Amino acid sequence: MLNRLTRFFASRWGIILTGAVIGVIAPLLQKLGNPKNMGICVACFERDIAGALGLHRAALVQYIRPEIIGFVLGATLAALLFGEFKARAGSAPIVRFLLGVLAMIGAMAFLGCPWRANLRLAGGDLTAIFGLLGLVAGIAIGVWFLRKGYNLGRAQKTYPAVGWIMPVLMIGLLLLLIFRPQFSEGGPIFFSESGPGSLHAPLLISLAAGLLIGFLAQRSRFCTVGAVRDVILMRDTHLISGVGALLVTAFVMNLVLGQFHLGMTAQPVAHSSNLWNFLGMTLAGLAYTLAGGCPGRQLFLSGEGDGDAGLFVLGMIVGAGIAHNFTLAAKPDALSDGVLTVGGLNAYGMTAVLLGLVVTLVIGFTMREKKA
């Protein structure tokens, strides 16, 4: 039975099923309370977790998102069931952490991860096109480095306790979400009373959705960045078929649920400063590629014992704190009394994106294996 399931999830139908499930669940989570065009967003949800823990004090984006917890624990369950839980670590950890920070700065410039870029487009947000073009550009640059010998080295087998750190941390977050302790007066754990952080589907439904997606994605190796990388590098369309299924299914679901609103401006938690949508996701896409996968894939890998992926995840969470504490994150468009105020980045945010691009390029050029 397990062998049959393994063969199915390794097939094109397995990856299509995973993408379709995400495409169905994300709009449903939006309908049940998650922010608009943000039924699932790994970067945004990790930002909310950072806020809940007090790593930043942006009051509108603070909530421990159970979907993230479910992604990791669902992947852990799948890896244990199929004998694929393997503790490993040691592949340029500090670089992976830094790439996580830079990826989050890029994602906060765009206001979303690759999953949300697709979901925004499926909801009618045309600014997502510029983010997706930037994502492809960043991945293409990363692929060029891969062809030139870029390599962070091999992770080594290590103590089982290392592989369990991320799953245990997620269980800890779940307990904090359930019991909501107040550690000091005016201190964490923080929960938004308004804004995107205050909008969420019921806890058990969100957790169950995360567990299901984590399980399926671990089995099928679902990865949006890997999908584009494989098309550019090997002309392999296996993974991209799953991304296509996500986009098409989410589009249909949004139509059915009355959540499709076509437009370029004043879209939910998005901005129409499209140069920075492009450059932000270029930075994120390059960082994801150099680290070996999109933020969702990094969560799934951390759930199956990969300590290096766990460091990338922690880098993204810390990066969210940096982005908001230093006002590097973009502001969404605002519509008041019929007057549109275009959002986007301030000078600090623009500088951070450009500096991030320089740093990731330096990493790409300097971490290449020399041919004998």
The other form holds:
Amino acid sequence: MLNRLTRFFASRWGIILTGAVIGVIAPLLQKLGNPKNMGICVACFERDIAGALGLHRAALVQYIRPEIIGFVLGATLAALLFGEFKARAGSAPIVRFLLGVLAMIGAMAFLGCPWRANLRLAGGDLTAIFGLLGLVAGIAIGVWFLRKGYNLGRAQKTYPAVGWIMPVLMIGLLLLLIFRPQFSEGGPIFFSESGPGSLHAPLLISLAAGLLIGFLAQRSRFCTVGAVRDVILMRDTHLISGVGALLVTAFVMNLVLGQFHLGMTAQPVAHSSNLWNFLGMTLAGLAYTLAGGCPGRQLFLSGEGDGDAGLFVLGMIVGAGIAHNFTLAAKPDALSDGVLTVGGLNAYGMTAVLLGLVVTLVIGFTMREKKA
Amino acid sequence: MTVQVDARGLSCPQPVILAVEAVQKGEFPIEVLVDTVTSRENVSRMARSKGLKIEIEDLGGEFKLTLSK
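The form predicted together with its partner chain is what I want next, because the block you gave corresponds to the form predicted alone; please supply it.
First the chain shown before, then all remaining chains and molecules of the complex.
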């Protein structure tokens, strides 16, 4: 039975099912309270967690998102059930942490991860196209490095306890979410009273959705960055059929739920400085590719015992703190009395994206094995 | 002479890249060692797409994939 399920999830129908389930659940979570065009966003939700912990003080984006907890723990459950939980670590950990930080700075310039880029497009936000083009550009640069021998080296099998660090950390976050302790007056844990951080579906529904997606994605190896990478690298359309399923089902769901609003400006939690939508996602796409997978995939891997993926996730959470503390994150477009104020990056944000690109390029150029 | 590819401990997509490079050299059989089910699936999918025969041996936490024409 388990073998048959493993074969199914390794098949094209397995990956399509996973993408379709995400495409159905994300718009439903939005209907049930999550922010607009943000039914699920790995980068934004990790940013909200960083805010809840006080790693940044942007009052509008602070909440411990149960979906993220569910992604990791759902993957842990699947890995345990199918005998794939395997503690491993030690493949250039500090580089993976740094790539996580840089990926988040890029994601915060666009305001979303690759999942949300697709979900924004499925909700009618045409600025997402620039983000997706940037993502493809970043992945293409990453593939070029892979072809030139880029490699962060081998991970080693290690003590099982190492593999449990991320799942246990997630259980800790869940306890903080449930009991909502306040550690000092005016201190964490913070929960937004307005803005995107205050918008959320009921806890148990979000957690269940996360667990289901985490379980399915661990089995099918769903990865939005691997999808594009495999097409460019070896014309393999396996993973991208899952992303296609996500986009199509989310589009249909948004139409059905009345959540589709076509437009180029003032879209929910998005800006129309499209050059920076493009460049932000180029940076993120390159960082994801050099780290081996999209931010969702890194969560699932961290749930099945991959300590290096766990460090990438922690890098993203710290990166969110940096992005907001140093005002590097983009401001969304604002519409007030019919007057549009175009959002985007300030000079610090633009500098950070460009510097981030330089650093990721240095990583790509310098961390290559000599080819015989 | 069997070609050996040790892809243990390498993260996505390195195992497939190494296996493809070996396939392109054209010497068979090729033995690819991997240590995750994901890598086993990815290398198998690549081999099938290239019309190669594939045998998989479970070495207890690791897998030996033998690719041949």
